[in-house]
Amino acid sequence: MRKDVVVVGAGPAGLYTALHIDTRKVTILEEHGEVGSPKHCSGIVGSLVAREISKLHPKIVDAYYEKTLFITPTGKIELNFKKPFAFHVNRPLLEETLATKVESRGHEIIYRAKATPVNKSSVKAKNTVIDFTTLIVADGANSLFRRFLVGDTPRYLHGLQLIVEAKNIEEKTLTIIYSNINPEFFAWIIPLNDEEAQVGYASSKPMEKVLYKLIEENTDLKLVGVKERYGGLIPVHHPLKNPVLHGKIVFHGDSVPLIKPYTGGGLYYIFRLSPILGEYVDRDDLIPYSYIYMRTYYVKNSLERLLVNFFKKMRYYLPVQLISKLNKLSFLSLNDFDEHYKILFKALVFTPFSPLLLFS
């Protein structure tokens, strides 16, 4: 069997790219029976991405936040904005909306079709070998195609999330908990309304009792009951310098992985790069896309990773203290939540003056 453009994975990366392919026929291979399942993402984005997502469906962005409470081993820090700076995305609705729009463009999604690589020109799904002209690999953090085609092993943290009924929810406040109990990453409390919240944390071996302990010892949140449990992977290996192989295979999304290294969020890069990738897939020329990726987005992400590694060697939560001071000095903008390289660079600039900033 031969297909023109094959996309492996019907997550946001695969679907949003397919939505921007106009002149070629796209076939999306999805291993699950529906899009948006199983859930795994925290769904927090900044204003830049929220604006783009809201154009797809007005109800996908279902909550916003004006304050972040950072809880660190040395104390609590509040970061206040006069306007919403972070937004919660209903991920199942996002993917359902994208799937509907993709199919309305004449592209096809084949469900329960787990794809495996055969060679640089073919994949296999449902016991059928499919030859392709272009392959877009969007199979997530634990990418089988990256292992096979690139030859390296993805590394990642495991995320654990719960949808809980709770009391004492601060509805417009994101809570981030840094703790010596969990030095690999942080825990989070994301209010969904005045009665429900999304709580979670990531580590190499997350345990529900550790999450309860982090919340109980650091916050006033009172858990009433657990409505839903789910997990996910946060890739921590280095992104591909060039995501294009053999001129016809391109890695996208968490398979690269191109994420914000301080928070693990990947939607920013997906919504920035997918329209560009779709344009060059239409042209049947991926080389210009690889240049744009490497010269702009790979450089930005590498800077973010460099600065995150720098701060991890000092104190992982040190940027929080500096960012708080920068915010009070009006050095931050709402878009900094999306473009971490800017906020981390601002923090780095002030690092030589950190004693003055921290104790002023």
Ligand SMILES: Cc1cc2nc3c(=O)[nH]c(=O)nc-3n(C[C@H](O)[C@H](O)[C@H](O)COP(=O)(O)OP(=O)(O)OC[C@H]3O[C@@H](n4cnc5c(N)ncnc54)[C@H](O)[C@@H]3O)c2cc1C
The other form holds:
Amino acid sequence: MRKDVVVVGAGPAGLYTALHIDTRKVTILEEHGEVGSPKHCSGIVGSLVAREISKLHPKIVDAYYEKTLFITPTGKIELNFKKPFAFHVNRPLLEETLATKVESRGHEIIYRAKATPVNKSSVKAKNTVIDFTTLIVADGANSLFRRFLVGDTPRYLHGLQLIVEAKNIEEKTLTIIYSNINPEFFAWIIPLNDEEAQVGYASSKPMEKVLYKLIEENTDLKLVGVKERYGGLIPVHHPLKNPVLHGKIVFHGDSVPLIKPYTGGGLYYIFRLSPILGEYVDRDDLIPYSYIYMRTYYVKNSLERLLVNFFKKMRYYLPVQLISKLNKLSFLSLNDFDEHYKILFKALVFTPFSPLLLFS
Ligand SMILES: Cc1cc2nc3c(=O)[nH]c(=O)nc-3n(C[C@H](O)[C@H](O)[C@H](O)COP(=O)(O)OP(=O)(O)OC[C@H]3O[C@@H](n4cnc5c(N)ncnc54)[C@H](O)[C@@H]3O)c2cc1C
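Having looked at the form predicted alone, could you now put up the form predicted in complex with the ligand?
Following is the full complex, with the preceding chain placed first.
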């Protein structure tokens, strides 16, 4: 069977790119029976991405936050903004909306179609070999195609997520808990409404009991019951320097993996790159896309990774103390939440002055 553009994976990367392909016929292969499932993501984005997502459907962005409470081993730090700086995205609704829009453009989504790589010109799904002109690999963090076609060893953190019923929820506050037990990441409390919150933790091995302990010892949140429990992989291996292979295969989203290295967030890069990728797939020329990716996004991301590695070696929560001071001095902008390299860079610039800032 021959298809023009084949996309592996109906997650946000595959779907949002397909939405930006106008002149070519797209076939999306999705291994599950529906989009958005199983869930794994916390769905937190900054204002730039929230604005784009709100244009798709007014209900996808369903909560916002004006305050962050950082709990570190050396104390608590509150960051208050005058406007919402972070937003919660209803991930299943995001994928459902994208899938409907993609199909209404005349593209097709084939469900229960787990794709496997065959060679640089074909994939196999539902016992059929499909030859493609262009292949977009958007099969997520645990990318089979990346392992087969690139052949390196991925590294992950395990992200655990619980939807809990709880008391004492501070509705507009994101709480981030750092601990010395797990110095490579943090735990989070994301209020969904006044009775429910999403709590989670990312670490090299699953640590549900540690999560409960951190919440109990550091916050006033009283857990009443767990309504849902799910999780996923946060890729921490190096992103591909060039996402285009053989001029006809392109990796996108968590398969690259291009994510914000400090928080594991992948939606920012997906929402920035998908329209550009769609445009170059339309032109049937992926080489200019690989230059834009490499010169702008890979460079930004490398800077973020460099700074995150630096802060990991110092203390993972060091940027928080500096950022709090920067915020008081009005050095932060709302868009910094999306563009982490700016926030981390500002923190780095002030690192030599950190003793002065921290004790001022
Ligand atoms: C615990 C956790 C919390 C997170 N929180 C945030 C957050 O707050 N903000 C943020 O921006 N990001 C967050 N992320 C990251 C975000 O979820 C990802 O960056 C994003 O989902 C990546 O989108 P994607 O389309 O590349 O991959 P996915 O969303 O993983 O989609 C991949 C799709 O491909 C399908 N698929 C896989 N293999 C095949 C195959 N062989 N054949 C056919 N179909 C296949 C899957 O079924 C899936 O539908 C979080 C991740 C985790 C694990």
